[in-house]
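As a starting point, one isolated chain is supplied in structure tokens, in the form predicted on its own.
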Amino acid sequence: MTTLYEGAFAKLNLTLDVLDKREDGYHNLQSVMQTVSIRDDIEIDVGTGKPWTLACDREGIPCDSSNLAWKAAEVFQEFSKKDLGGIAIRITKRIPSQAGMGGGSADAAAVLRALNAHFDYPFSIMALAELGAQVGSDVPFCVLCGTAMVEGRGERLRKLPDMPKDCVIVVCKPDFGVSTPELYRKIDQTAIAHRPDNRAMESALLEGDLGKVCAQIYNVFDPLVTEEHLEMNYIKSIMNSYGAIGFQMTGSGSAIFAVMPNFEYAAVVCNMLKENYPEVYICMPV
């Protein structure tokens, strides 16, 4: 038996645009995504010779074959033709749930990376990301990590210049979650008044100009969620009042992130928000 260890990094959507609805029921998206240092830890015992098991230290997380980490192991075994010989997966959760930060997808991606390394890299990183599309829409990006343009259902990836590292990010997860299917139904019935300029975001990343990057941060879901949950405006006002260069909801919510100029400003925002919200994090782009 061998034990594998892998970090599972959360993602933020610097931009998120919803395009047309596909024949398969999903939507075509265009999003610039960024991994950050908030991470789950994954341990995998390979070759246990016993039935598969999955354990997680957070209540409410499925610990059976419905968990994306389990599905990722199944997909890897099927497409690599490698017999895992029984596995035990253990997940230490830190990424907040129902936040739009890809926690389950990050765990699945970590399983794919760990197994790929263990079996001496039968897949390239892009082939492994393609494999991740069999598991979930955000898994391909979470396999790749860094900064990337994500299109289609999430399966089309293009690496972008790294987000400028001279910043600190504060993430606040409010007490409520958001139903992703319900949000997509709502946006199908909404005339989107403003969309992100992904070309301008790419140019800003290429320049390495943090101010220009932050000026292009935008998520078409944000106004819809804020309309239903006005406390989002309170969180953003705290971020804005204490020096945020840019702020926005990530994914389909409900976490909001703020790009701060340095750790000192980030610490002040974090302390202010923690008075009302227990899930507040300081992180960096990775």
Contents of the next structure:
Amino acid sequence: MTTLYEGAFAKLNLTLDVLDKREDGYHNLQSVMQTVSIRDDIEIDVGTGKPWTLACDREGIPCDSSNLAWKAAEVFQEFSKKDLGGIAIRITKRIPSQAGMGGGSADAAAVLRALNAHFDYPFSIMALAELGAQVGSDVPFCVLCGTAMVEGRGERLRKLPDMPKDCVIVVCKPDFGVSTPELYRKIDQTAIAHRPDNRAMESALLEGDLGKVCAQIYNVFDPLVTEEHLEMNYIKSIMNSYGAIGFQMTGSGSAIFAVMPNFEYAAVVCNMLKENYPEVYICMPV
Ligand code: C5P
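The form predicted together with cytidine-5'-monophosphate (C5P) is what I need now, so please give it after the form predicted on its own.
In what comes next, the whole complex appears, and the chain from above leads the way.
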């Protein structure tokens, strides 16, 4: 038996645009995604000779075959034709749940990366990302990591220049969660007034200009969630008052992130928000 260790990194959506609805019921997206340093830790015992198990230190996370990490191992076994010989997956959770930070997808991607390395890379990184699409929409990006343009349902990836690293990011997860399917239903009935300019975002990344990148941060879901949860405005006003260069909800929410110019400013925003919210984090783009 061998034990594998892999980090599972959270993502933020710097931009998120929802395009047309597809025949399979999903929506085509166009999103610039960014990996950040908030991470879960994954341990996998391979070759246990026993039935598969999964354990997680956070309550409410499914510990059976419905967990994306388990599905990832199934998909890897099926497509690589490698016999895993029984596995035990352990997840140490730090990525907030129901936040729009791809926590479950990050775990699944980490399982794919760890198994791929263990079996001496039967898949290239792009083939592994493609395999990830069988597990969930955000998994391909979580396999690739860094900064990327994500299109289709999440399966079409294009690496972009890294987000400028001269910043610190504060993430605040309010107490409420958002139902992703309901939000997609709502956006189908809404005329989208403003959309992100992904070409301008790409140019800003090419220039490596943090101010220009932050000026292009925009998520079409943000106003839909904010109109139902006005406390989002309170969180954003704290971020804005204390020097955020850009701020926005990530994914389908409900976490909001702020790009801060340095650690000192980030610490002030973090302390202010902690007075009302237990889940506030400081992280970096990676
Ligand atoms: O990918 P995830 O399981 O988070 O998606 C949850 C739901 O969100 C899907 O069942 C679908 O209703 C909606 N969705 C969508 N288009 C996407 C991603 C999600 O319509 N690209």
